[in-house]
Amino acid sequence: MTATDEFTRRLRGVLERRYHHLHPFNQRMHRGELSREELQLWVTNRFYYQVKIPIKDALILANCPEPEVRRKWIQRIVDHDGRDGGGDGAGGGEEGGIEAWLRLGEAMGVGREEMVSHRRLLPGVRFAVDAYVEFCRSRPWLEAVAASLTELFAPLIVKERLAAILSHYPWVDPEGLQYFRNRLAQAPRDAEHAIALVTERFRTRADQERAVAALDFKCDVLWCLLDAVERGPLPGWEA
């Protein structure tokens, strides 16, 4: 086993581990056990995540130095953002993530004004996500890049996520559900990338190390975004 294959393979021992297909709420989602109050919860809660989805990479970009890097990693922005159809009113504009993520939740019976306006968003949910934010702001591009590989293992959670909502939750309108069929070509190409960079410049065993610490740091920002979802809002709570 070369070197490369051992770092890699720690890497993906951490997701093995620690990736949130494995705490109980996404179990409980997998096997049809929300209730509909639960799974509406955690489609409002998680589209905080998705909206600092394209802010996060921003900040990437901000920090990168290379330009050939630049231009392949701004594809994540146009995925989550969309892409503006032009000012001629003749349309031609591609819907992102963030527009799927509320046809989700208006699949799942939440309005977009609920969402957007982040009225139930949970104070452990925004801890959780603007610390991730800020990890990209602050500390180097590629440990940004690293804690970013929780896509190795997304087609995994988006196809079992995909088959429970069809197979367990008959009120979700399925017509709702593109977000995680895009996610299932989108994930993998990042993955590939963004692996293939912290493979190639983190050489050193101290280098590798703060790779697979922002790896870990991002499991735990998922882990516990749906901590705080599981237990939801305090008793007299108001979003």
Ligand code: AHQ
Contents of the next structure:
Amino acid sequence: MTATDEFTRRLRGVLERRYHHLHPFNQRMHRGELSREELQLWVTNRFYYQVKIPIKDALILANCPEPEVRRKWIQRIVDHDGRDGGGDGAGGGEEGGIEAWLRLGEAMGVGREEMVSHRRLLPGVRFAVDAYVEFCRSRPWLEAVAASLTELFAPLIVKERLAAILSHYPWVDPEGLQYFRNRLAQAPRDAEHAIALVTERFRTRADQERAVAALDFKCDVLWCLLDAVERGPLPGWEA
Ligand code: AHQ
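Could you output the structure for the form predicted in complex with the named molecule, given that the previous block was the form predicted on its own?
And the full complex, kicking off with our chain again.
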């Protein structure tokens, strides 16, 4: 086994032990055990994570001095923010992941205004997501790239989630699931770029420890987000 294989194996080992496919909330979702209210609280709170993804990717761009890397990384922002039409009135724009997530919320019975207002944003979700943004602002850009490697496991969970929603939650309009279908293509492309950068640039043992620590931190972010959602609404929130 080459040194790179060994390093990749260590990164995957972090995910096999810590990625949020193991979180009880996701496992209950996949078994069809969530109530309508639990799924609505999840989609509403995950919206805060979704809107911060292009922000954290822009912070990585700002910290990255390499045009070749930026030329690829910038696609992540377009994936979420979308793109205006050609201005020729013929449309041609593309809605991004943020718009697709709003449609997902509507498909789950949560209105756009409710999501955009962040009225039902839980403190633990805000703190976890803001910690991820701050990590990407303040840490060397390659550590933020390493933190994004949770996406190596994203297709696994998105496939399971799509199947679970279609079979266990018939009240969710299937038209609203396009976000997840888009991620099945985008996540592997992103993960392939990120793993190439991380294995190419983190060569010493000490460097590789920093990459593993960054991925461990990101697993904490995703885990804490679901801990907060699993605890449910704050006291006094109307049902
Ligand atoms: O929809 C997700 C997404 O766009 C991203 C970007 C990426 C990153 O750069 O940190 N992480 C990520 C994730 C998305 N969906 C999560 C899910 O469970 O639906 C998983 C999450 C990830 O694996 O980091």
